Amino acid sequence: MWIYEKKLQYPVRVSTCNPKLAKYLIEQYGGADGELAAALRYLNQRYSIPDKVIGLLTDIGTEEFAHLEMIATMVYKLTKDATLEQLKEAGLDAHYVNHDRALFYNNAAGVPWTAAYIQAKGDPIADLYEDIAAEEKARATYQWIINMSDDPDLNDGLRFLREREIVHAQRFREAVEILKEERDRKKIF
């Protein structure tokens, strides 16, 4: 199903070691509106969506995994040279005790990822509206992280991710309209 190209979807650069910024980015790794939840939500919903839009969920779901890989790379680069004191100052001491420097699916507050983040109602239009909301929440979170960041190199990658959320939301809106037209078309027997 996939062909893996051994490069990131968009280059990830960071200017300096910054564990505090990494802690904020963890939200997009394992948070409710993060990339893992989005990827799994869309790939799960595709089994109960009409054929006319199933490819869209597959395409965006797989792209979200590429975004997850970018976030993981950002977090790694922001923390790889951090001292234990810097990790403590950033509020990552409990994470260090449990996972050393390994990535772990949790949000910025340290709450572990849960499958409860995955929404699937089974009604295609309701699910697509949920997907639009998820993309808009991710867009807002990326903007807030950019607002907190003083790293121009990192912000370049974050802006790319924010823009992709906008594109995904628009594509989901288009899918809603396709399904509404199909639903409202007169059926003659």
The other form holds:
Amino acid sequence: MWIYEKKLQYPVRVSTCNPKLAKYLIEQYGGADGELAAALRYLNQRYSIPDKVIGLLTDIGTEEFAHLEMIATMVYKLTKDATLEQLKEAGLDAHYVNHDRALFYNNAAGVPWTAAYIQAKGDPIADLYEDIAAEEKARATYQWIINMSDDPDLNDGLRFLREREIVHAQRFREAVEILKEERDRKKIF
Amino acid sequence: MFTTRKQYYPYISPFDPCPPIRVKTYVTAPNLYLGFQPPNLPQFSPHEALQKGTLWKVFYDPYYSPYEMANKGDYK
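One more: the block was the form predicted alone; return the form predicted in complex with its partner chain.
Next comes the full complex, and the chain you just saw is listed first.
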């Protein structure tokens, strides 16, 4: 069960009307390494993983939904008042024909989200290594979006999200160490 | 000096069609170096931590685009 707080994890500010940025940001909404994939991956894996790291997957999976909400807010702000001419220029004309200005779970190239993006191998180490890789890929994606963006307020929010990817990757790495269980043991051979 | 920004110099052919990018960069974030987080590391104040996205100074490694770097200069 979840308790919902009706506020964003970090304030989302967008300073320029630039729907092109929405096209890039949608990668983190419905892309392979996006926040939706992350949330669903972790919250699903936690059933078949040792007790010690279930809480971590619950916490991080929940936070990913908070990130998803931030990305959704950014995309919405960038597109809600865009003219058809602007949408065309931004390459969002095909999106408009299909969805109007509604958000949709697809990547920057318009490919719809699929469960094939996420894995649940049932092997704790394999799953956690996938999670570490997912965080590093999301961190890289944020860097590429920041590189494409000239909106300082938007970048501020993106930097926050990227920093969280770093912390999540660290915690997943620690989870692997916990499962290895050799950390404080005196090794006598 | 330690940096989380690494560089390499890819091979440039005399027959490349585009002007070469001589230096390529990539990021090696601080989580790669710490292993299991030791106790009692320095923290940001709660207010700062909420703004920066981490409580722990050791993990704070903000990324700025080349565009931002050129216009503001003195980031990190």
